[in-house]
Each structure stands twice: as structure tokens, then as C-alpha cells.
Amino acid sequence: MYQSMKGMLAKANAEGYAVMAINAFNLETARGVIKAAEVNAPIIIVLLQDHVMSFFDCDILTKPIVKMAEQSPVPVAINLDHGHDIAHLKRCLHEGFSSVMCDASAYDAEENARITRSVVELAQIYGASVEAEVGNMGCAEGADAHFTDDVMYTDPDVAIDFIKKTGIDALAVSYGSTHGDYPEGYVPTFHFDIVEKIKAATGAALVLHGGSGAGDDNMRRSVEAGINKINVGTDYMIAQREFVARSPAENPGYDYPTLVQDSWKAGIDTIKHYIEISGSTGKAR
């Protein structure tokens, strides 16, 4: 069943669980996300805008994934992740994305709200939902690696005002997580009071980005604090990368088409683990 995040997150918000949002970048990885959710859980396929623009653009990628979603027995949404290029975000809506993240967090609060509000008004025409971000999560990988620190945390008062001004369906909150793969053994410190204050004042659906490696206890406590959507990408991709790295050595006759087709299956257990932690197992109806 293909739908927007709006109904999914409203149900999660009312019943106190979170919906997993898993990063994919092609048909195989999207298929893995959907198959993992067929433990009777709602699921969100997250397509990072930078990936869409670099690999398969929205005019090529969207419709086949929508078809897979329509054929699935569980609710499936497609959400554009970190949509900072607004012109491209609009193209994604036109091509059939059921949800978009308008990421104008690099701007000041007023400009972020103005840009986001304009996207909300456009998305309503398409029946799509909108996520936004206040604050800024760091990135643990690459030349600009920088863990989330105090100055990057979401200011609850700014977030509360932002939600009221924009009419968004979900807000990504920075309270300790970082995008990417943490160093081995590192578990981030989460500031749950940020989530709790925003939730108490607005009742809005709130989002955790950078869920990979954040720690099972942090995730469970996040859901208790009011998180209703958890983004995970790195752990899903690592599981597939490790499968591809070891399989040719274990089976030298592994042909490439079969290797590619089998690789997405290697990440299914990872997704199922996070679905269980999020409390969304059995919540597809």
C-alpha cells in the first residue's frame, strides 16, 4: 500500500511508537526495505536527494518503487531525504513522491520557516506530507566529519514556534545523534529533554536522524520521549557492503547478477532489528 507519511506518523504518534525510515538508493535496496517490513510494520523508504541527483534521478527511479509499494501488503511511503534543492524537490513531488523533507536548516529560523511553509503549501496540492529540520546533525564520515555538539542542538523554543508557523507533518530534531558510522565502541549521548519539551508543547510527530549506531537503549528512550520516525541508512548499507566483500571469496563462482540480487537480502535482518526496537511490529493496520 502506497501512502504518505502523514497518516503513518499520526498513528504512531497516537499509539506511542516510531516508524522506521530506511535509506535506499536503487530498486534493489528499496525492495529490501519493503520486504523487511512485511513483518506487518509500516515503513518509509528514504531517498537522499544527493543520491537521487547523482545516481538515478526522480523521473527514472520513482515509478518502479511506487509500483513495488502499491503491491506490498504493508503501508509504504517514499520520502525525499534532506531536500535542500527546492527546485529538485518540486520535481520529486511531481514524479510521485508521497513525502518530502524540506531541509532549509542551513538558513536562519525565519528563512527556514518561510521556505518550509511554501513547500507545505505545494505538497498539499499533491496530497504529500512534509518533514523539516530545526538544528543540525553532524556527519561522522568524510573530509568534513564533525560530531553533533552543543551549538548544533535544536532550540526547543525555536522548534515550537517553527511547527506552529509552518504546518509541517514532522520535525527532525537534533539532540545528540550524528549521520554516518560512529567509531567502533562509541555511543552518543542523547539529550531527551529537548524532544520532551517540543513534544509537550506541540504534540507533533518528531524525527530522529542518524539512527545507525546510536544504541538500542537510546532508540527505545527516544520513542518514549516522543520520537515517531527513526532514520537508519548506514547500518543497512554496511550489512550489504560486508556481504558483497566476503561473498566472492567464500564462493568464487558467484556470478555478478546473483550477487547484486542477493546483497539487499543481507540487510533485511538489520532493518527487522530496528523495526522491533521502534515498536512498529504489527502496526501495519
Ligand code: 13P
Contents of the next structure:
Amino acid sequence: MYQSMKGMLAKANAEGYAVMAINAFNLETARGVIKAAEVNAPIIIVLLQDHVMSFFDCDILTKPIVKMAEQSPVPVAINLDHGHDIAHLKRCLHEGFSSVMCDASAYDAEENARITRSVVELAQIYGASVEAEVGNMGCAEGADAHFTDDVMYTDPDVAIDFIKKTGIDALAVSYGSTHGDYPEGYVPTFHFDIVEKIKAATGAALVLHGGSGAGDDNMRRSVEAGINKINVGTDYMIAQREFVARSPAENPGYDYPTLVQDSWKAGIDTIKHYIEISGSTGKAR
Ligand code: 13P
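Now show me the form predicted in complex with the ligand; what you just gave was the form predicted alone.
Zooming out: every chain and molecule, the one shown earlier first.
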């Protein structure tokens, strides 16, 4: 069943759980996300704008993924992740994305709201839903590695006003998580009061980004505080990368097509674990 995030997240919000949103970047990784959810959970495939632009663009990638979603027995949404380029975001909507994230969080609150509102109006034409971000998150890896610090947290008052002004379907909240792979043994501190305050004032569907390695307890408490969508990318990729790295050494006869096929399957248990933590198991209907 192919759906937009709107109804999916409204149900999660009403029933007090979160839907897992897993980063994919090609047909195989998208297939792994759908297969993992066939434990009777709704699921969101998130396609990072930079991946869509660099690998297969939306005019090639979207339709086969939509077809897989339509054939799935569970509700599946496709969400553009961190869409900064509005012309590209529009192309994604045109090709059939059921949801888009408009990430204008680098701008001041007023400009962020103005850009986001224009995307909400655009998405309405396509019957698609919109996620936005107030505050922002750092990235734990790479040359510009920077952990999310308190100046990057979402200001609840700004977020409350933003939700009312823009009419978005979901808001990404920065309250302690960072994108990417945390150092071994590191568990981030989450400031749940930020989520609780926005939830109490708006009742809106709220989103945790940077879910990989955030810790099961932090995730469960996030759902209790009002998070209805949890983004995980890095852990799904790591599970597949480790499989690809070790398998040819363990089995020198591994032929390449089988290795590629088996690698997306190697990430399924990781997603299933997060589905369990999010409380969305059995919530497909
Ligand atoms: P991680 O890669 O840290 O799980 O974050 C995923 C994410 O938030 C995508 O927007």
C-alpha cells in the first residue's frame, strides 16, 4: 500500500507510537526497508536529496520504488530527506514522492517558515505531506564532524509558532541527537522536555533524526515524549557494509550478483530491531 506520511503519522500520534523512517538510496536498499516492515508495521523509505541527486535521480528511481510500495501488504511512504533544493523537491513530487522534507533550517525562523509554507502549498497540489525542521543537527562523522550542541537545539516557542504558521504535517526536532555513527560506547543526552513542550502546545507529529546509535532507552523515552517518526540511516548502512566487507573473505566463491542481493537482506534485522523499539509492530492496520 503506497501512502503519504500524513495519515500514517496521524495514526501513530493518536495511538502513541513512532513509525520508522529508514534511509535507502537504490532499489535494493528500498526493498530491504519494505521487507523488514512486513512484520505488519507501517514504514517510511527516506531518500536523502544528496543521494537521489548523486546516484539515480528521481525520474529513474521513483516509479519502481512506488511500484514495490503498492505491492506491499503494509503501508509504505516515500519521503525526500533533507530537501534543500526546491526545484529538485518539486521534481520529486512530480515523479510521485508521497512526502517531502523541506529542510530550510539553515535560514532564520522567518525565512524557514516562508520557504516551508511555499512547499506546503506546492505539496497540496500533489496530495503529498511535508516535514520541516527547526533547529538543526550536526554530523558525527567526516571532515566537518560536529556534535549537536545546545545552540542547535530547537527552541520550543519558535517551533510552536512555526507549526501554526506553516501547516506542516511533521516537524524534525533537535534535542540531542546527531546524524551519523557515534564513537564506540557514546550515548547522547536527550532533552525530552523540548519535545514535550512542543507536543503539549501543538499536538503535532514530531520527528527524531539521527536515530542510529541513540540508544534503545532514549528511543523509547522519545516515543513517550511525543515522537512519531524516527529516522535511522547509518546503522542500516553499517550492517550491509560489514556484510559486504567480510563475506568474500569467508566465501571466496561468492558470485557478485548474489553478494549484492544478500547485502540488502543483511540490513533487515537492524530495521526490525528499530521497528520493535518504536512500538509500530502490528500497527499496519
Ligand atoms: P542516522 O544516519 O544517524 O541514523 O540519521 C538518519 C537521519 O536522520 C536521516 O535524516
